[in-house]
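Only one chain is shown below, in structure tokens, and it's the form predicted alone.
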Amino acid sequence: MQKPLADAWRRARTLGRRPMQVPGHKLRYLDGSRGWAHEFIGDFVRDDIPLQGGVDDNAYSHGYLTSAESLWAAATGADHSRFLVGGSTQGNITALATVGDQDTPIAIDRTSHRSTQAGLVLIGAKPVWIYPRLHPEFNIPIGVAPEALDGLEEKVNGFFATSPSYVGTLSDIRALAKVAQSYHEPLIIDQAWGAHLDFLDGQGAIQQGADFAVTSVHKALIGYTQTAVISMRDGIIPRSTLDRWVDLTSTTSPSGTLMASIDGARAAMAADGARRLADLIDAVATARRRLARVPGLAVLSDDTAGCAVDPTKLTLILPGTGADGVQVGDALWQMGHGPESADHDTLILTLSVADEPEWIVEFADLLADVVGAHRDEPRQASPISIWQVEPQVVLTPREAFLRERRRVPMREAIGEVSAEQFCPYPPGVPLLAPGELVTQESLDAIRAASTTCRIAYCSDPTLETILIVKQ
């Protein structure tokens, strides 16, 4: 029930401080006084106050951050924990940086967010790719199976997988571990999304025997967007490596509101998250009943998907009822209730411990009207590229990435190696990354991908042209 850092940012904000220091709001609205701008920013900065000189002094002499960090650790079975509000972004970064280093080869699941290129770009390391197994009928991925870590060709330095997956799968991250063990290498979890699986019995990626694990408060939990905690498991990695990535990777102007939130969820959880999270669980549960006697709608659970799936979340596939998943989404958010993604065929939507039981059993009963008003043909499900993608490396990101380039049209293209990044967002998964071979297949994904979601992080948001490798 311990709040330190959530507390001490309570009492800064009642001091009543004029600073002669940074933010250069100098904390004048935080009793919600008219002042100076307040019509443009008032509303904005009310609750910005700084880590430094803010919630802590400059020295950080009180411990508040790292108390909290030290409680968060506690909470979800790691032995270290550190904040950040970088997102889980950040996390990845970090964690590929505390165990890889310039030319090590990485095992790295294909299906990772695109922040792992972002790493590789960074330290250098070569990616070994590994794949997820794929459902069958519905073509996304599954969980990554132990044997795509047993099987490598070569030597790496760690194993970094995503679980859950964007679609709510899960791998089992016990078996992963014991593999990673037999190698004595480290297994980092990008658990961005499963934050609330840490404050179920067993089910959070340390407690499971991972590494490393990268959470994501602002997910599944209330936290503010953008934060994130990086937690690890003494033994493999001293604490002081990740320690120093941490440092390195964050801003020197850490903002106390976002860091005291992340302690602020972390006691929630703990006050009343175990009945919270089993309500929700419930009210997912009844929700996927009730939506699974739609005719012709498959949703995503245990026994659809034949591998564990994240009880908080509600995945549909929409081939059978013919209703096309971008015009569902477009309606739901007419009506204020946006899907996290929605493509032809799938639709993902995020639920968390913010959202009422009752409310979930009523939208479901919504989102089969929705679905019923699109209905159409039954169809055959598409394969899904941004899951089936399996690039050929020529050059590690980071070379590609520093190298001289050269813009052409991207139909002249192929058979050039990728200088630049093309990733449909939702959910974040390159499609094609620096030092990639451009191909016909990966071309036709790009624009697969484009008509149902924006293609990030490309210089050309027309798709028209692409920037290449100079050789």
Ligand SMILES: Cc1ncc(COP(=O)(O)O)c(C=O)c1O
Contents of the next structure:
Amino acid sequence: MQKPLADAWRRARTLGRRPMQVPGHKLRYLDGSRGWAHEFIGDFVRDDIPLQGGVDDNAYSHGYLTSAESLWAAATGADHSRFLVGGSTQGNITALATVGDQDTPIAIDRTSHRSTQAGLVLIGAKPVWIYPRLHPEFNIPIGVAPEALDGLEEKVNGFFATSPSYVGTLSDIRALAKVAQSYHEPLIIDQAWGAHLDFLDGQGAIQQGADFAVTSVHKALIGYTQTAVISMRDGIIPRSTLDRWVDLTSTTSPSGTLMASIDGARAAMAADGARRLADLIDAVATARRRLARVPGLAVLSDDTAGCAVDPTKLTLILPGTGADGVQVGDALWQMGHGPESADHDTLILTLSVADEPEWIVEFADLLADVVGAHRDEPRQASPISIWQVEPQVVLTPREAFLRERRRVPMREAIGEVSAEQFCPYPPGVPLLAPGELVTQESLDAIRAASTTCRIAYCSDPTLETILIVKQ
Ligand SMILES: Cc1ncc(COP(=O)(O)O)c(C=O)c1O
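Just the form predicted alone so far, so send over the form predicted together with the ligand.
Full complex below, order starting with the chain above.
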């Protein structure tokens, strides 16, 4: 329950310092004080204390951050942890760079978040894409099977899988770790959505044998937006390699406030997390039972998914109700209960230890009513899905990203190599990425996804044109 960094942040807040160094706002707005231009900036920086020359001194001589990182590692079964303020995005980039090099491919789950592509652009490695199993009816990923790692023809520098998946399904990490160990290669788990699992009876990725785990503290736990942790076990890769890449990808001016919130979140879990998680899981189970009574509605669970499912996630499959998930999502947003994600067929609701169990049960009633109000003729799930992309890789992401490019109308791009990412957000998994062949299927999938969500990270938001690699 110690919280060295969080305590140091609180002390720094009371010292009334007037720094002759950054931050430029000079702590003049701390705790709501009214400095110049308060009405423009005051609310936004009222809690902002830098780590360096703020929470700690310029030399970090008190070691508050390293103490807090050690406590996180000890609490989650890791040998080392580093706090990040660039989200799991930074964590994934760092993890891939730590295990990879430009000469040897890395095996990566193609349903991974777009940040994995940034890691590949950074180091120049070729991806060997692996694919999770797909649910035969719901068209969602149901975990990467160990066979997907075992059957590779090329030597790889490591394996990367996402668990929990965006929809909440879990891979068997122990089985994946066994395969990775048999090749003496590291297993990285993107556990962005599973920070709570680290505090749930050995269910964290590292506790189950992963060599590296990346986890967002702001998603499933209660840290400040942008906060994440990358953790590792000693063994295949030295800690110094991780540190080198964390340092390369990090800001030199980390926010003490964001970092202290990671320490506070861990201390809260140490204090009372087990009880709170148990209550959350009970409430979600009750909500799932309630929603399963809605005619035609499929509720993701260990029974319906065909694999283990994160017990804190509510994922609903709507085609049997005839309701359109986008409309249900809009209705929830209007009520102030915006869902994590909504496409025509699937509605994903993120719940956390900050949600009161009574509210979750109450919300299930409300959700059942909203789905009921949008009921229509039952239909089949859409055959085109973000989770089904199997690209043809022509160039490495780095080659395609750095080569000369030209813009062409979308319909003329078939047969060319994409120089950019088309990424439905959420979930942030690219439908088409740099280095991949543009096909009729990829264009159809982009069009279909654009009817339900924003297509991010492409240079022409109208989707009329595309940047291709100049051949
Ligand atoms: C599976 C997965 N990994 C990584 C990320 C990136 O996380 P962050 O937003 O903390 O950078 C996301 C974001 O949604 C994600 O879904």
